[in-house]
Amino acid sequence: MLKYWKEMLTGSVPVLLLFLWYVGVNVVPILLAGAVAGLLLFAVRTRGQLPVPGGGKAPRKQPAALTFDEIGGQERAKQELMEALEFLIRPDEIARFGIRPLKGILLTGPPGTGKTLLAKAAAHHTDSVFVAASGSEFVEMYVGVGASRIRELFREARQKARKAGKNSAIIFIDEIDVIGGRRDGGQHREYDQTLNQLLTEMDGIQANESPRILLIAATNRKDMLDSALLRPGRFDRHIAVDLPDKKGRRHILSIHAAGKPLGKTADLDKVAEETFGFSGAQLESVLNEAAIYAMREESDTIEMHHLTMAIDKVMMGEKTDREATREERERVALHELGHAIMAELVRPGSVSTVALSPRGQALGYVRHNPQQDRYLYTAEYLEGQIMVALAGAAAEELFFGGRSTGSRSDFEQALGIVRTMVESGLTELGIVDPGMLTPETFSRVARDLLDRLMEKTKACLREHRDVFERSLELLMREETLSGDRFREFLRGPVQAGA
C-alpha cells in the first residue's frame, strides 16, 4: 500500500505545481523546500550504505553463508540441484563437451520444506552472488512497473557479481507463480508484461556471457504456471522438494538440535516417528517450542514431555482457556476414546495421546502414532481410516443416543478419504473419470460407503463398551492419557489395575 501511495504522488505532484504556475502562484520556494527535503530524505535512507556504481538502488543485503550439509531431509533433491549447478562450478569441462548451460532451476514443493535454503545454499556451492526477490515485488497498479523492476533485479545481479568479483549471480524469486501464471487472454496487462519481460530476460542470457546468470525460483503450485517458463532454454530443471521421510526428519531435527540442551529423557527418534508429514520448518518450531517449554519450567534441559507438547501445539495449536460443562467434557472424552478404541482395533500400538485439554478449534484430540511412512493405500487401509474418523460420533450415538456439532471435522475427513477411494478406483463405480462424476452419483456412493462403515464402526464399540466406563473417569481427572496407560485399559481391568 505504500508503494501505491509513493506512485500515486510521484504522478500528482508535477501536475499540481504546474497547475500553480498557470494560475499565478510562486512556485520556487516550494521546488526549493521539495529539494531540501529530499535531499534529507535520501541522507537518512543512504547512511552507512554505498553507492551502487552507475547509480540504481542500494544492493539488497548479503544472507549469511549456507552449505548443503547444513540442509536435512531433502538428500535426492539436493543431489539434482548439485549436479545442475555442475556448469558453474567446472565452465571448462562444461564447454567440451557442448553442453548448453542452464538458465533456469524451478523448485517445487510445500511450504517450509527448504526452497529458499536450497537457492541459499547454491549460491554458496558455486561461489556465487545472491540476489533474492519474492514474486509480490513485481505486481503493482502501475503497467510497466513490474517489468523495469524485473530488469533492474538482473541489471543488480550483475552489477554485484562484478564488484564483488565472481564469475557468477544467482537470482532467486520465491512465489513466482504470482508473476508466472499461465496467461488466459484476459486484461491483466501488467501480469503479462512483467511475465514477457522475465522471458525476455531469460532468453537474454548467454552461455558465454561474464558474470553468467543463473535464475533458481520457487514454488507451491507447478501447475499453475506458464507453459513458456517451464520449456526447455528456460527452466530447464524442475526439482521436487517433498516431505521428508523419518529418515529426513530426523536429520533435520539433529541439526535444528544442536545448541540445545537436551535430556536424558529426549528421544528425536520417537520424536522423527511422531511427527509424519511435518515439513522442515515445522520440524525446527517442535524443537524451539520445546524450549520454550523447558524455559518457563526453569528445567535446564529439555526432556521428551517438552517435545510431546511441543509436537501437540505446531499440530493443533496452543492451549485454549474455553471453559466447559461437566457434560460437554464428558461427551468430549466419549467422542475421543471412541476415536482412540478405534485406531487400535485398526492400527494395533497407534494411539499416542488422548487429550481432553482444548487446543485450537478442538475441544478435545487424538494424536496418532504411525508406525512407519507411507505412500501407497488400499481400500482395506482407508476403509479403516474412515471408521477412525467416524468412530467419535459413533461413541456419541451409543452413549448419548445422537451426535454433536463436534463431528464436523470428522465427516469432513471421512468424506476426503471416500474421494480419495472413488478416483482411484477403489469404490463400486471402478475406474472413472472424475471430471465426469456427477454430484449426485458422488453423494450416492459416499452415502452408501459411510453409512455401511458406520454400522461397522458402531458394533466394535459396543463390543468395547466397558474400555470407555474404564477409562473415562481417569481422562475427566487427568485430562491425558499415554497411548501405553489407554492400552493398558483395552486389554482389559486386570492389566489396567496392575
Ligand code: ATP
Contents of the next structure:
Amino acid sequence: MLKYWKEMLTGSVPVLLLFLWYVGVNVVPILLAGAVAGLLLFAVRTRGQLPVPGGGKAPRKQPAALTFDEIGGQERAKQELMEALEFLIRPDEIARFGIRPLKGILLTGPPGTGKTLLAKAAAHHTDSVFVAASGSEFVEMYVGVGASRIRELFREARQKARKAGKNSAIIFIDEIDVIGGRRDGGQHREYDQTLNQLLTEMDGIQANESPRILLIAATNRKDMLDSALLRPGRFDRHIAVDLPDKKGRRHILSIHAAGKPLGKTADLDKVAEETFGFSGAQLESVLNEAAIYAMREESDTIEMHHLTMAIDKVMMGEKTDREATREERERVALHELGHAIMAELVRPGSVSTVALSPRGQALGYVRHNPQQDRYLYTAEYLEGQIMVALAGAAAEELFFGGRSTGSRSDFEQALGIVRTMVESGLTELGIVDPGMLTPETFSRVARDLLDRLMEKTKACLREHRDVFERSLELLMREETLSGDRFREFLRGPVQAGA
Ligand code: ATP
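Counterpart to the form predicted on its own, namely the form predicted together with this ligand:
Okay, now the whole complex, with that chain kicking things off.
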C-alpha cells in the first residue's frame, strides 16, 4: 500500500484542491506555497544533499586502482619510479636530509608501452589522487585558454586531494611535447603562454604545502622538449619506458590472458617469442583479437591458431578481399617467394609462412620465425637484411623484366637500414656526424650500396630459379605455404647439385 503513496498523493491533492475551491476557499496561496516547496526540494536534491528515497545517496563509482603488479615487464622503469616516489611516502626523512623534493617526472618511450599505466600505479602506490590531461587538450585557437586550463588543472588536483582527505595529488600530462615543444618566441604564442603557465605552476609548488603536487608527464619526443622544462627543479627525473623484451612480453601476455579461456595448444611463450618489437598495447590487442577469432569460430577456448592469426592481424592489418587479376597474383607470389628464398639463404630456417592473401596494404607477405631479441647488429647482418628486403623487387625483375609499385615499403625498409649503417659508421664513409651529412652524400652512398646488394641478390635468386617454378603453382592454389613445406622445395635439385 505504502509503495503507491506517490500515485495516491498525485490523485487526491488535485481532488482536495477542487473541493476547497468549490466550497469557496481561496486556494491560490496553497498553490503558491506548494510550488515554492517543490522548487526547493528539487534544488536540494539535484545538489545531492538530500538522501534519495529508497537507498540514500548513490555512491560515485571509482575506477579500480591500478597497482605496479598489473604492469608487465618494465621492471627497471617501475623500480626507478618507485624510488623517485619515496619522497611522497617518506616526507619526514626527505626533509631531515634536506633533499629537494621532486616536482616532475618525465616518462619517455614509444606509444603503448604503459606510461599512463605507470602514472596511475604511482598514484595508487603513494595514496595520491590522480588527475590526468593530454597536451592536445590545451591547444586552442584563442590565446590564453591553454594557460587558464593549466591553472584549472592544478586547482582541480588540490581540490580533489583535499576533498578525498589525501596528502598528495599526481597530475599526469600525456603528450607533453604538444605544449612543451621548444618556444620559438613568435608564431606560436598560444603554445608559449601555456608552457609558461605550466612552468609558473611548477615553480609555485612548495616543499611543505599540503596537498603535495607531483607532475608526471609522458612523451615519445623528448628531443622536442623546451630545455626550460627539463632543467633541475622541473622535469629533472627522466625514466625510459621502452618496448618490452621477451620476458616482459611474456609477463604482459599473462596479465592480459587472465580471465580468458586459453586452450591446451595456446603457448604464450611462443607468442612472446614471435612478437619481437610489439608494445604492451599491441600485445593486449593480440589477446583480444585472438578471443574474437575464437568466438567467431564458436570455439570454447582460445587456441594457438587464433593467437597466430591475431599476431598477423596486429602486425599487418585485417585481411582484405581485394580482387587481384591472375597476372597480379602471379607477380605478388613471385615477389614473396623472392623474399622467402633470400631469407632462407641469409638465415636458414627463418621462414615461418609465405602467404598470398591481402592484408592491410600488402597483397602478400612472408612471416619470419622468431629471432632472439638482439640489440647489436653487424654490417654483414644488416646487408643480409637489405638483401631480403630487395629480393621481392629482384624476383619481379627476373621474371617480368621490370619492377612494380609493390616494392615501395621494401625500399623504405632498405633505406632505413642504410641510414642506420651510415650513422653507425658501417659504410665506406667511415665515422661521420649524421648532422653534417648532406642529402647528396647520403643518396650517393645509399645508391652505391643498394645497387651492389641488388646485383648480389639477383645473382642468388637466378641460381634458385627452379625453386620459384616449383613452388609457384602451389602457392597460387593454396595461398599459404608453411616454412617447412617451402624448405622442402628449397632442398630440391638446385641445393643438392650446388
Ligand atoms: P601513449 O604514449 O600512446 O599514450 P602509453 O605508453 O601511455 O601510450 P598506456 O596508455 O599506458 O600506454 O597503455 C595502453 C594499453 O596497453 C593499456 O591500457 C594496457 O592494456 C596495455 N599495456 C601497455 N603496456 C603495458 C604493460 N607494460 N603491461 C600491461 N599492459 C600494458
